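The data below hold one chain only, encoded as structure tokens and taken in the form predicted alone.
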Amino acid sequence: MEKSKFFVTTPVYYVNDIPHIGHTYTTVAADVVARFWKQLGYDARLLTGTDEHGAKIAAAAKNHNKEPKEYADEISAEFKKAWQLLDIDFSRFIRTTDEDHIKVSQDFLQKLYDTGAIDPKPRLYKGLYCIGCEKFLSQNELKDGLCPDHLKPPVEHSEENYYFKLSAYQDRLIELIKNEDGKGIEVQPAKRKHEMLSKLELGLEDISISRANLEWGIPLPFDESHTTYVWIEALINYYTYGSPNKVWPADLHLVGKDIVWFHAVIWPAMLLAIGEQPPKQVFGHGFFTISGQKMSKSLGNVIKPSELVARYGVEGTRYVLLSAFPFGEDGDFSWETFDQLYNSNLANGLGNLVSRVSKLLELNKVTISQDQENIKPSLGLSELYSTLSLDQVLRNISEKVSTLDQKLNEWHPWEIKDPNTSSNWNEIVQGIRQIACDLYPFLPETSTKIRDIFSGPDVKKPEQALFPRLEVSS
């Protein structure tokens, strides 16, 4: 019997700089979601990768005295290395310089052109252009005359571009995002849905999809004197993988809140134009600030994934990232907050529980039931994963750890003459096995270790702590 599919994607990350905590947050979350649906028996696929074309990459390469492809190769490798370090189980790491992506992008654009969704001839565009964003900005998008993301004034720019007739899809997009029949696009959290609908109600304008004077990009198939606008061809990467692998449409595009518009409006319109289904869900999560400040190289507060792993280990990093604050909201990173989460929930919580129980079982030569083959994820988790309430999943697990700790403290098995005779042990061991099962998408290695420790009938205490306590200054 063919498995149901679940196809989740991260954005393709721009290779103008090496990976940081923001990229890590998105990718770990996507991995957790994919692992959960795989755990339920779905054919779950995770796509991640790098976005490698555009003026900003060409400029960065020039600054490093390298060709664009050479520079992109180096930075892309850093992303792949980071995801391998963090045990990201991706189905494919795609690059927008991959040959199949270039071909699929050109085929996609040709279909847009042939259906009349792209103007047959380029037209002159004049407007305000943010070099950092690589996109034109309207006056409504500026804050005190500055790009809100880069805090710099956009420059006056004019050139001839080909246009995609986005305005033709306004009513259909509103209908899809309202999703009153449950067959449209589920934009989450609710505030992102409201933002998209509010902006759509103001009206849509046609958008530029090409650049006339930029060589570092994918040539338009119907006019090779133009290259495809980087934001347009980058979106097609999902289709490059999803279509030939027969997992289209995407079940979830997981992105930062700043690019929800591209994924919930522009991308679905492009798909509708060529007769393809739009994604089922677009989730825009919040951003990290670092001790109250926006993360930036100039402030020297960029947190790299390797720094997190050096302090918390791979699985500790995965845990603290997703338990620190509600997924979807902005959150402020501090080492103190992450240290406290790691020590209280992992070292003193889960790790201590496993150590206490396994030590008592071994000491008293307790025989336990080996029945753990039928343990499945707890009821209600599917609903939490559907709304990406990942922090709530971890809170539920922590509550189960606390409940078992409390049961041990009330029972006092270390004071009982023959604790081996008590039925309480099976209840406690089954509780720990359930915790390990529910924890698997977040901490696959730790979950497996716990399962092995309590595989029975004879339990052996682990040789070292699952999560060594961090020594932190008070």
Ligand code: ME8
Given for the second form:
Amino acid sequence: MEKSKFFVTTPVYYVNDIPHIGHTYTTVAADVVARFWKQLGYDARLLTGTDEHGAKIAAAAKNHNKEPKEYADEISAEFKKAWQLLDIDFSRFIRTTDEDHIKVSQDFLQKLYDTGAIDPKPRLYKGLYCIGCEKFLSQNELKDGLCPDHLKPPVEHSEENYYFKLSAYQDRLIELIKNEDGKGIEVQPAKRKHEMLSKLELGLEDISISRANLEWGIPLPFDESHTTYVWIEALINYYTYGSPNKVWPADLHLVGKDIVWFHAVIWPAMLLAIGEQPPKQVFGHGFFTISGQKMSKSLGNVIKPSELVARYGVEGTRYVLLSAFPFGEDGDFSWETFDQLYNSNLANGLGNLVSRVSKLLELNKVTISQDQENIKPSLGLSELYSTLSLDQVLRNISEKVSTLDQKLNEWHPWEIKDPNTSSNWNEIVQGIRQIACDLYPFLPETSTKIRDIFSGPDVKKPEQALFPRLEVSS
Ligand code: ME8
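Could you please show the structure of the form predicted in complex with this ligand, as a counterpart to the form predicted alone just displayed?
Below, the chain from earlier opens the complete complex, with every other chain and molecule after it.
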């Protein structure tokens, strides 16, 4: 029988700058989700990559005295390196400058044009444009005349552009996002869904999809004097991979809360226009602040993935990022709170349990059963993964660790004369094996190490602690 598929994506990240904790958060979460469905036997695919065209990248390259492609090559490689460091098991790392993406985008745009979803003639398009966001902002989105995210004034945009008739899809999009029959688009968390619906109820305007004065982009197939607006083409990356690999529609677009509108509204409208299916789920997770402040280069508080890995290790980083706060909510990063999280849950919690139990088993020469093949992810996990309750999955695991610790404390096998005959061991070892299995998507390497330690019949205490304790100043 053919396996069911599960296709999850991250945003393609802009290559104006190197990866930071925010990009890492989304990508690790997507990897965890893909690994979970793979563990359940699905043909799970994870797509990630970089977004390389447009005014923002052209400007960043110019600042570094480089050609856009040369600059994009360098930064894109940094992203790929970061994801390899973090053990991200991507099916493809896509770049929007890849040949196949350019071809698929042009075919897509031609289809939009042929079906009449794009106005046949360009018209004057005026608006306030934020290059940092690569999007138009309305007057009431500005704060004291500035883009609230980039704290810069938007530029006046006034040129002849092609238009996509987004307004024609208002009713269908509302119906899809309301999703009363479960066959539409599941926009999560609920507050993002409500946000989308209330914005949609206000009405939709047609949008500009081309640039007359920007060379760094994909030429429109029906008018090569224009390049494609970067967002329109970037969204198509999912289809560039998904369509030929026969995994379309995407099961989950995992994105930050900043770009839900593009994924839940504009992208589905483009797909409907060419007769393709919209994605099944769009999840907009929360944002990190750093010690209470917005993360920004000018504040100098940007946290790089390599800094996290230097402190917590690869698996420790994956763990602390996803356990720190509920996945759909904003949260704050500080080294102090993350150190604490690491020490209490990994060094003292899981690491200590494994070390304690393996030491006792070795000391008492206990033989354990080898039947760990039948262990499956705990019941109820699919439900938690479907709602991206990743922090909850980790909380459940921590509770299991505490329960086993407690059991050991109550039983105190170190005071018993002949503890190797006790059936209590069976329960403890099976409990640890179950924990290893449930942890696999988050901590693939640690999970395998624990499995190996307890594979039976003889147990040897590992030479090194799984998670060395961090020295923290108090
Ligand atoms: O928007 N906290 O790329 P981008 C958590 N190229 N996550 C954060 C974050 C933070 N402080 N900052 C960024 C783009 N992110 C487009 C996407 S997709 C077709 C095109 C994460 O490099 C989060 O996932 O600005 C957010 O949506 C994404 O990075 C934005 O990345």
